[in-house]
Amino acid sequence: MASAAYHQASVTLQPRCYFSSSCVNQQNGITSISLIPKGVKLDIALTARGCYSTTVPDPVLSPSSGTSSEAKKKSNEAALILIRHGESMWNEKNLFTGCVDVPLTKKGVEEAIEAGKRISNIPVDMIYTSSLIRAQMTAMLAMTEHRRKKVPIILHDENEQARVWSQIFSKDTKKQCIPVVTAWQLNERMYGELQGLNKQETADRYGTEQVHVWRRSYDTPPPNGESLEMCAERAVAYFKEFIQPQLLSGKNVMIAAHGNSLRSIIMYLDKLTSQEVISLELSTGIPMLYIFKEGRFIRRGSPVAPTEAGVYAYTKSLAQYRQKLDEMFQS
């Protein structure tokens, strides 16, 4: 019941006004916007529920620089970075947090910055976060460490005024920005009546075994909350509908989210069973890298540092990207 109400009250954010347009066409409920910045055409397909392509190509540092967009689509290779947010203020207090919007601690800020250092040589064309501040803080802080120094810009589509007021009118500025899409579907699992309770006190009251079932079983929700199965239903559906098409088009994507929403996505990427996913643990602030290639997700683990050779040697495009960064920023 509570989960159903939670879903009904939710809104999908649509980043449809990040760009000003030169041509807008509508057909069969789909809006197509064509932009022509300095001879480059970019089509943005928008539906009533979201967008499929929103980024401006980076002609200087794109891994496929010097190749046609058609060749990039055929290569079908992209990087996917997953980051669980850094420690939150309720993590520190050992409280059930769920969908309560709690910021990072000082340690959480440091974890986000360290995560940024680990991915500082990996291309990022688009960022997805949950609607919760701890995930958004993690994404923003991580990108302050990226060598490309592009600016992450949160897209606002709450209403017409938000869309109009947040437009960017400089083409050069747009090229130095990374769109950030926030989506409630990537939120942490809703812990129902446990939210705000101390974890140890809850175990003392209901029993360690019962609390373990609520926290780690796949299909048993806490009172008036979501099970991992319910969380996976919304998170994976969003990933398939909105994020995977970006990867298919060759965009490199970062997702900053939460333990359970990311476990759900990893369950899909790694084809884990419901029994395997309940034992999956994700550390705060540790990025996980996947390579999307030839229709498959290949897990690379976490880059241990910006200079970790194995990550960049794995694909030619990542190696080329890092080489171009080195050439651009060498003293």
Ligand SMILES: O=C(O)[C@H](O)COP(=O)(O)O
Given for the second form:
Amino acid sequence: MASAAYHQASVTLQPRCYFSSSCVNQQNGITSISLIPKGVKLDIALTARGCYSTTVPDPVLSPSSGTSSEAKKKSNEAALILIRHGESMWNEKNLFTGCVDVPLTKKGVEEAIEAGKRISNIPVDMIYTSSLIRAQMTAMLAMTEHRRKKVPIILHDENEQARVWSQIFSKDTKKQCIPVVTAWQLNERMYGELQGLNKQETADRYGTEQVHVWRRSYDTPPPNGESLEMCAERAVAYFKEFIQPQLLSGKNVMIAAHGNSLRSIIMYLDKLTSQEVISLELSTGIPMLYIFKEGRFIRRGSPVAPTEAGVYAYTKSLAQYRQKLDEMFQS
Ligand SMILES: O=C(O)[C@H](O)COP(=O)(O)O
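Could I have the structure of this protein in the form predicted together with the ligand, to go alongside the form predicted on its own above?
And the full complex, kicking off with our chain again.
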């Protein structure tokens, strides 16, 4: 499984037609999302309970004629964008980072902006990030490049007061927001006693082979840390429980996370074996695209540029979305 394969190819996308119609709750540190059935009209609101919904059609994302059968058909297809965060200050120093909360370097900021350019014409309905700043910075910086100029808003559901105090009181403003759910389950694998150690010095001390096993094997954890298998137990479980239902309901989702939490999710999406995942390497700041269609994930690689013809040629509705965007920004 060559890592390069994850950075190429073209994309088939279904632009989504609705603002997020979901309710996001957090209890005991667990985020849960309950879907509001399509066709149920609700006032858009980021309420005290973190619920988003809308009656106001988005000028770009709304269907031109939204019959329920059409909506059903469309909900069979959704885009999933995965981005590993840009270079962090410990990536730069070649230190094991894991769950230590380290920000991006200037290069990492630039990588995130570049990633945003690549996906700037792809509609995004919901964003998931880990609870770590490097993933959150990446998601936010990428969205500064989005042509639609919707504002990513981090949901604060940690307690009732946080929910109440983060309410928005303008329907129009809410319509221009993208909910961002942060989840610790998407964090980098916990690197145990390697956190803060230099990768080269660790290889010199314990041997290149041992360090490679700690870094890339599926089931061997680093000392007192998480193996990829353990990381998958939380990251893939979160993906299945909370993100997949959003895709099923037709929403386009972006996930900004980490080398190993994303490796475990890609292992699930691409049905990789524990042998194949060993050679799966993810570059920082490269967006990867999947189409979720009829319950299957189809990998489409990464668009090389926002104008890449292949990205928009696959579905009629994406071409229409692109055309609407062009018209909107020309007028
Ligand atoms: O946590 C880290 O050090 C990196 O984000 C991932 O490191 P790895 O490439 O050693 O898994």
